[in-house]
Amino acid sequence: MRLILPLPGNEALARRLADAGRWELGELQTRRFPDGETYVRILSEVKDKAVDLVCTLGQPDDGFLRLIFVADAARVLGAREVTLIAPYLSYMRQDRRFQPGEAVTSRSFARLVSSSFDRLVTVDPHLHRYPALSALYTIPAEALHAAPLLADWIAAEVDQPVIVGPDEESEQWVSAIASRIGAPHAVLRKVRHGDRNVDVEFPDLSQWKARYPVLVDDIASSGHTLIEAARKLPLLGFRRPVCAVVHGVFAEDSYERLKLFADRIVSSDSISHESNAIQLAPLIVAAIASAEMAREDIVRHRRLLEPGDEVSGVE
């Protein structure tokens, strides 16, 4: 049995991974003390159930130690295996020490998480320096990818595109969009003068301007590439572009900023936003499936090799 179980803020999500997988979907009772602690509840069973707790980890600072209870007390009450979903993982910025004395906030959160998950499922983490998540997690973490996602809704709803990428980081993930949807594509090049300043420079990109441009980028957090790059496209003769990213933070004002220069703007539901438009739930579950058969094809494995068990074709 799987307990699908969405902390606040998160319902829709996990309502579509229940829907979609036929899962149990679990129920959740918290609160704040008048003191500021919190206190939660878990109102399903989940006695000898394998509990997938879904909570998005745009913001989380503001919900990190409620996630830790609930993960806690599933374990307390007999859950099988507890795995967070989070669609969005948080602290992959401080992936090194630039200054000293500053923590390496990515190596702490991952160690948090580990010591109170089974397993963990995201979409596209903002690896920069690491290899893997294998590099920070001690437990089993999977890293899905929504750029065929991405690549489908783009096929869908523009016509003639042309998928330009926001700097020689993203040259591997906007190549394969293209590819999928057999699109041309372009990568700028990014110059950063500070967290707010920053420029991008494009390469000759004529010989498509008569495409509809499509900004893509894994996340828009401060927005200020992708502004600056959705501001100077029209500069060369292009249209007001569509921007489609996975993970649409959008910090401070940047959403608001970013629509005056764009026509269109979508994100995954990685993250509640008004941009939602491609649901990750799909992605999700059938890595979840998956997991699951491969698990059961081990135990029937190691169920034939055991003493005394009879195994066809065997002396």
Ligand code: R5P
Second form
Amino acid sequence: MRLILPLPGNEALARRLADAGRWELGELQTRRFPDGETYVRILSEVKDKAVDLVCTLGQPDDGFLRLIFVADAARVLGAREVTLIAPYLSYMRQDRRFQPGEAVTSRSFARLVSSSFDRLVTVDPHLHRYPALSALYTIPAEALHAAPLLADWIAAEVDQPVIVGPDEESEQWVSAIASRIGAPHAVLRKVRHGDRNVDVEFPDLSQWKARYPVLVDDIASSGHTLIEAARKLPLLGFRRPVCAVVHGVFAEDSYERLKLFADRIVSSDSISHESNAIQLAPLIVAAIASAEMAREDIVRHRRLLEPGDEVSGVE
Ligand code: R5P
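Any chance you could show the form predicted in complex with the named molecule after that form predicted alone?
Full complex below, order starting with the chain above.
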């Protein structure tokens, strides 16, 4: 039995997951005590169930302690296993000590999550200097890929696209998307001078000028990467681009500012935002269902091998 339990703000995605997977949708009560501490109560029965906590981590510092309390409560109340479904996984970008004394928060965060959950499911985590989530998470951690969904959206909505990645890191998504839809692609060169200070340099894109530029990135966080790339495209003779991102964090007023330079901005629903146009539920449900089937297969095999079964006695 599987219970999908949304943390506050994740109800819509959790409902889509529960509906598509035909799983039970659970309910949680949570509030703040007058002193600011967090109260949590799981209103659904969790005993002997696989409990999936749905909590995207676009604003991790606000609700992380609450998330850990719920995971802990589910376990103490008898959940068979507790999985974190975090379509956007935070704290992946501080992946090394850039300055002496800095905390490598990706590692600290991974340690905290790994000590509270049995399993993690996420979408396109920012794996730049880490080869895989297993390099920092000690629990099974599955990274799903939204590139095919972005590609299908672009193929359906944009005529004659050229797919443009704003930096070398985006090459992986950009090339996958371009090859799926048979479009050309290019990658820009980004130099980041600070959190809000980014430069992008363009290679010669003149052969694609007649095409519709689609800027694709994994994350729009401060938004500066996309703003800078979108701002420069018309100066090079292109029309205003479409911007398509997996994770629309859109901090501060970045969405409003990007709108000044973009024709259209779309994101997946990994973080709830008005730009959401691409639903991740089918991708996540398929991953949970196939992991569930694999586990059932293992249990069946183990039962067959137990003494007293029809297989026992075979030499
Ligand atoms: C770069 O490493 C990523 O792929 C994104 O380009 C970056 O995280 C976007 O950040 P921002 O929106 O703050 O420029």
